[in-house]
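We begin with a single chain expressed as structure tokens, specifically the form predicted on its own.
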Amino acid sequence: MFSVTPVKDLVLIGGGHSHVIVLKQLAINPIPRLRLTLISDVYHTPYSGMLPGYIAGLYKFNDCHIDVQALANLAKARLLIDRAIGLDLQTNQVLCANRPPVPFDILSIDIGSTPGTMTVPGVQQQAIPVKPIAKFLDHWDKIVETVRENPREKMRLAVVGGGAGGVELTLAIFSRLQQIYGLHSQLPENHLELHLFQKSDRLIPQRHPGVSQRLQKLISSRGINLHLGETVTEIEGKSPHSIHCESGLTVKCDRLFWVTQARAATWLKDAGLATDDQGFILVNDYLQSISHPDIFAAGDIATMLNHPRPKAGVFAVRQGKPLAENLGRKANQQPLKPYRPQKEFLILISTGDQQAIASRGCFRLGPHPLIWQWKDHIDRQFMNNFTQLD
């Protein structure tokens, strides 16, 4: 009598840039009696990288966003709409907000993270956290309503954090904002207000300071208010709101985006998953929970053990073919193999017009138009791998 090889339940949870390259190798390699799902609370998925340029009109929806119904097909993978809230260790299942939970016997974790520090007085109630993404967009795009068909009302925004994507989202708002002011002549030059605040002395810290100084005099060569050294303790009133920061500073604005350091949903840990401090998975150099073999992370929701990296979308996109390979070995029963993460990595941080600057270690290039191009050449080879499905 010939043994029949069980099928097995592999289970995806979250459209992250990982599991969007998962999903495109597993249809191109499919894996026999391996069943599929995905789990995610998107029809379209967004690439991070073009977010800027979408913002500041640069691109339209479909240029940066991931239809992850006809991916989920072209994997024939089963795709769920629903948000994960739980899981289940004990009997390998996922609990969803909508649907009864989902049994798996491998499942891999990219659900991103969201903005730190919302624990701040007031932010829960008046800020807009820039993830998830689809609802900050879903604010952004009446923001930009509302100014087309008012502009000449004052529009007063804050942003506060001074990261890479802090900035960047500082600028694509100018970009786009005054774009649609410039259309109405008789407006002042200060229709709109623009406020960023910094913990720290310097932008993007992490980076070089050549980096930080750069971007430091372009945005105040822009009119946009810049407060570094600046910790915001609350957000008092609705629109306008009063953000107050622990220096005494006060500053009042009409909406106010959240763009602080990342955090992990709080229900990874109460599973009983191994995490970091912050929540977020500890994976070993196989993408493979530390504390559960057969669950898998990758993007900014895991921690690599022996190899921890800032939380950037070029890790994320550099993990999807070993963890899609991973995936694959696992549900095989063959060994595993190892993926280091590089140490340096190139930033390439978008000024909302049509320029970019190049960050790599002590190398700093631009603003440039030609890094801009740059950029948006790989950018769009990256989408193209997912556009062009045929």
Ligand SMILES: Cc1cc2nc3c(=O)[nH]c(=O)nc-3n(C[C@H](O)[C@H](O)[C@H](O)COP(=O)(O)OP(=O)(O)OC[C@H]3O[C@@H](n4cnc5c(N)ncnc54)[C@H](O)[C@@H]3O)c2cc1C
The other form holds:
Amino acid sequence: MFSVTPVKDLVLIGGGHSHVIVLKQLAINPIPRLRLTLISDVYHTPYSGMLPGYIAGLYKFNDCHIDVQALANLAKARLLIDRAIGLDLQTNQVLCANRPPVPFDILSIDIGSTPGTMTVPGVQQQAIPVKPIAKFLDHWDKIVETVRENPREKMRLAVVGGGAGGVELTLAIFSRLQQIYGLHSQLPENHLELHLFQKSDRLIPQRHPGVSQRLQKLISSRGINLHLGETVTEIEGKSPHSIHCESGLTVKCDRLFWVTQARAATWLKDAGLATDDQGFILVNDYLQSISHPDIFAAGDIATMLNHPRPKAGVFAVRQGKPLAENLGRKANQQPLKPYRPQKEFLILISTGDQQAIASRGCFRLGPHPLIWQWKDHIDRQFMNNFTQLD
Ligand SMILES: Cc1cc2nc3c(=O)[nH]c(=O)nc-3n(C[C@H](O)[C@H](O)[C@H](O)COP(=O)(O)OP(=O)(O)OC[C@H]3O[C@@H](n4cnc5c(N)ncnc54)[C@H](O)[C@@H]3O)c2cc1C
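For comparison with the form predicted on its own, provide the form predicted in complex with this ligand.
And the full complex, kicking off with our chain again.
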């Protein structure tokens, strides 16, 4: 008589940057007797590094989205298109919006984050949050269509949040709409009115002040209205909206994008997982929940207890391989391997016009077309991992 190891269920929630790498790794090195399920609320998951380029009209949808179904097929994973809305940690099941609970032996969560402070009065009803990205892109495509169809109508847009995402988004919006307006002569110069609101007194305050200065100068030189040190306290009225700030400043706009600091889905904490003060899952050096050893998390939704880092796609990408390895080790009851993220990291901030600024610690360079070409090369190389699947 010999015993057979039972089949285990590994369930992945969210097709984020870490999980697409996990799927690719498991396609290359399948784990015997492991049944793989991916629960994703989208068929095409966006690669954030190329998103501003998509908005600026420099990339097509397929350039910057990963086909989750094709990737799941390659990894021989079952794909459930649904939204996870809760966890039953007594019975180890994922609760979904549209189907019966999905049982798991091992669970991994990579669902990203959403912009915070959506509780500011009027924001929930009037603002367009940058995440979920699929919904945001639907809104953006409609705005582009409106501008194309009615180029003579003045458009007033606002972005709230002057972190890297908000700055790239503002510059990308400017470039794209200027391209469209540029096709029509005789339009007044200030036909597009664009505002960027930032709570602190400089843009991307986590980066060297020299980077903030360069971006502030660039934004002002393009005629974009930069409101530093302004906290938005209320959005009043349907389009046009009045944006009210703590200082008393009021600005009118037709559409408003919300790109404030990342926040976590509340159902994770509600389920009983250990989280940090902001509801992000606390994980140890193995990317394993500190309260539930069968549960792993990576990307924005995870906070590494010993190595907290900013919420950025670069960390989510880097966590992909160690996460895949530890999920395999957990399934095979082998010791897990620790992972330590880097402290300093390079960001390449695109400026919407095929240029970019590089920033790492005190080092900063650009804006320059060569830095954009470098960024474009890195991003396309990343995407090639998921577009050339044979
Ligand atoms: C405009 C913009 C530009 C940015 N540019 C950069 C950049 O250049 N470099 C950088 O490092 N970072 C950048 N960021 C930050 C980056 O977007 C995030 O840090 C990154 O996306 C985090 O990756 P993730 O894997 O954690 O989650 P995500 O990429 O958000 O992926 C999560 C996935 O899970 C799915 N999902 C979510 N909830 C559920 C659910 N309940 N059930 C099932 N599926 C679910 C989502 O649809 C999505 O497919 C940018 C952000 C913005 C807004």
